[in-house]
Amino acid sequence: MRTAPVPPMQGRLSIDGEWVSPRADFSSSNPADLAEVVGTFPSATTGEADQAVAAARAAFPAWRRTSRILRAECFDRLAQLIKRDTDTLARLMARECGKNVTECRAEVVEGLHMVQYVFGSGRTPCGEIVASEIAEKDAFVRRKPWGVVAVITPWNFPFAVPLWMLGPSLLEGNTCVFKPSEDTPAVGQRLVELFIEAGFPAGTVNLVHGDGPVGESLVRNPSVNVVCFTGSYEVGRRIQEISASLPDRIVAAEMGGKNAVIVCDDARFDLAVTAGILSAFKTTGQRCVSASRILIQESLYDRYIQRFREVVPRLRFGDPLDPSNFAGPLINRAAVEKVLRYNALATEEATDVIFPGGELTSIHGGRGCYLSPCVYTIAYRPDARVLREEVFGPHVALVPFQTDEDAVRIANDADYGLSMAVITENYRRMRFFRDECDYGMGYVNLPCIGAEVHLPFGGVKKSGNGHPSAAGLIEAVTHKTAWTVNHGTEIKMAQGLTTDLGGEAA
């Protein structure tokens, strides 16, 4: 619950390991009560943010000459300071980003999670020892760091996503520029901090912080190699329209998404809704994973309906301090309207709207951005907006079904690809929705979020470019070299290929 008000944070840049002086140029509020400022924080000029790449840059060299285990090792004493800090770190979440404070504490141990997974990966295997058609050489596949990763995250995971793109990134040789999302500077700025607190050598975690302009910046600087980014995808393109004209430039981007939960007739039907409620409410719906559509069979449609209207009246909105309370506030204002827009579209194309949605403005005088959850039945159609465009909220379709191939049919018609779970008893079911629909994670039985870090993340079509996030980040913050070594006294080459320079040595 709630205790004594915090005084804001003074935020600052990081840059080559020295704190940049307080700027007040934005401020972060608490979506739960604006009125409360968690911190004022300063926008990286674009100077700011080349001298950020220029310090990763100069640190580079040396840090990838770093034992691969002693860069490990950094994240080990990281852990253990996440470990110090995680109710305080919980706590600072959900006041900047309205989580629940139990989701809040969750994320920080995903963090914790991906610091341990990166630490137990240095003392692994980083390359392969293959056979060659000469018996006197050896040849080994070996990975390489790029060099220089911006790091640009969003503000609904702000302490686990900027993890799992700095862990992978640092653990590998790269050094990291990191922008958060300016919805939770407070919680990126700890996040640095802690990095420091570590034993990170100057240089190899930088921090700007600002909105749009300044992460471009950091993607129009050509000593940039790599953009790790996470948020929508209109971003997502612009990154990788400007990177396309940089000759050494990798992006890995994951870009939301249009998710299904498919409830099959033979679902344990308890299960199903849990599933159901879960995948849409959880978070406020704030999840890029978050189901904003789920498709019954019909034979299950009205029963599945008719406990929709039972459950949800009874999830609690409110207080993200408040552990009793089941999911928080939106965002922002910005936030609140555009899920109102989507609310008021489904009162035109659904064919029954059961649960409206609208303001709660009853908590905290109304200076809050909390929204109850909108909820409707419609029928599949190509041509609905609610069902094709991402909301990013409490708003969820219920859609019918006849066979499995309808849904199939209906879980992919969509421009993203991201997750997806199938509720069914049946393995020949569970094969045939794994192997037919388009996702990055899919999920059996289970809600379409809770991601675990040793797992890749990322999806196809508008949700990711093919460089999923968490633990398959290595193949983009990486590229691979051949390293091939003649233990013999002269040149034999391969594909039977001569070395007979003609005539004879003077």
Ligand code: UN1
Contents of the next structure:
Amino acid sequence: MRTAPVPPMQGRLSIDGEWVSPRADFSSSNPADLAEVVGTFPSATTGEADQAVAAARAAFPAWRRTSRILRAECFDRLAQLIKRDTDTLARLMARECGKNVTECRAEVVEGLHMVQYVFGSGRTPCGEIVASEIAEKDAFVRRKPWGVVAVITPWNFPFAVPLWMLGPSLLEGNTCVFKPSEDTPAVGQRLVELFIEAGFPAGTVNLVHGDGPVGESLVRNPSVNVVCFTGSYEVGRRIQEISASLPDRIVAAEMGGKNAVIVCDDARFDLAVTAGILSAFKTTGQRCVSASRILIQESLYDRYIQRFREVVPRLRFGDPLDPSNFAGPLINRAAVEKVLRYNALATEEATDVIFPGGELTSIHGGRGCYLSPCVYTIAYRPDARVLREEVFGPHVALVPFQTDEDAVRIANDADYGLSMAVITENYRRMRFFRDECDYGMGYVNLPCIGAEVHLPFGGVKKSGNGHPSAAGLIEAVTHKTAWTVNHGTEIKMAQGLTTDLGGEAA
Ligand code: UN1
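Please move on to the form predicted in complex with the named molecule, as the form predicted alone is already shown.
Full complex below, order starting with the chain above.
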């Protein structure tokens, strides 16, 4: 519950282990009550962003030469600090991004899991031994870090998503410049404070604050080898375009979704309803993996709609610090306006609007960004924008389908392909959807949210560019090298290539 007001955090950049530039160029506010300032922050200049990259570059050789196991052990210390601070981190996150404190706690635990995974990975094999045609040759596949990784992250998972990127990058020997979302800089800064307290050497984790132009300064810096980004398609696309002119730039981008839950007529009904509600409305629909389409087989359709009519009004949207609430506000006014525009579009495109969705002005004197859910039924048609465009809020379409082939066609008729869920008791149907749908994370008899860190997290089409994060990020932040050693006293070549130099043998 709410307690005494917390003084605003004084934001700083962290460059080469020093806290600098305590300017108040912008502030972050509590989306539950916009009058509450969570902190004030400097917006990094291009020069400061370049300094942060230079610090990371300078720290790279020593960090790369540090034993992988010693690098991993820094994460053990970080894990202890995250455990120590779980509750304060969760409360700060609830105040800054408006997610319910129970969800924030789960996110801190998700970040902790990434840290523990990275720590454990330090002692696991990190390459391969492969055979050679030549008996005297040993051949290895070894990974090398790229160098400097820019980590540009969203507000909706301000703790776990940065750790999905910072963790594998640092373990593999890269150094980082981290730019948290301008909506959640306080959580980002707190995370960097913990890295420093855990003993990560100066320059290995640098922090810059600010919005798009600051991110662009990092992306334009040729000394950045890898950009890890989660956010909108438009920004991810721009990062890829800028990066295309650099010779060996890697971009790992995760860029939103138009996710679907598919409810088959053999589904366990209550499970299907819970999966639909959690997918659509947990985190107020503001996960990239949130579902804005629930496809329901015709014979269950009316019953499913009826249950939504009963359950949705009971979902309590309110104070993020009250753990009994189901979910909190949207992140900011711009998000409210965007979702309201899609709600209005739904009233034009839908068959029947069940709940129109609207501002909840009775909470916190109307100073927050609260919206009630928008739920509507709509028959699939390819030109309905509400079935194609990402909304990122409590807004869901209930769409009937007849055959499994129809469901796949509808589910795949979106530009995105991030997550999906199928609710069925039939393993053949499950397999059909597994193989035919476009997605990066697929679930059976579960919501389409709730990934765990030891799996890759990414998508296809506009959702991702084939470099998943979390456990999958190792592929983006390292390059594989082939390392071949001859143990013989003379050279023997593969493919039958002769070593005869002509004339007298050397
Ligand atoms: C996001 O969707 O923005 O899979 C991240 C989940 C969480 C992470 C979501 N583990 O729901």
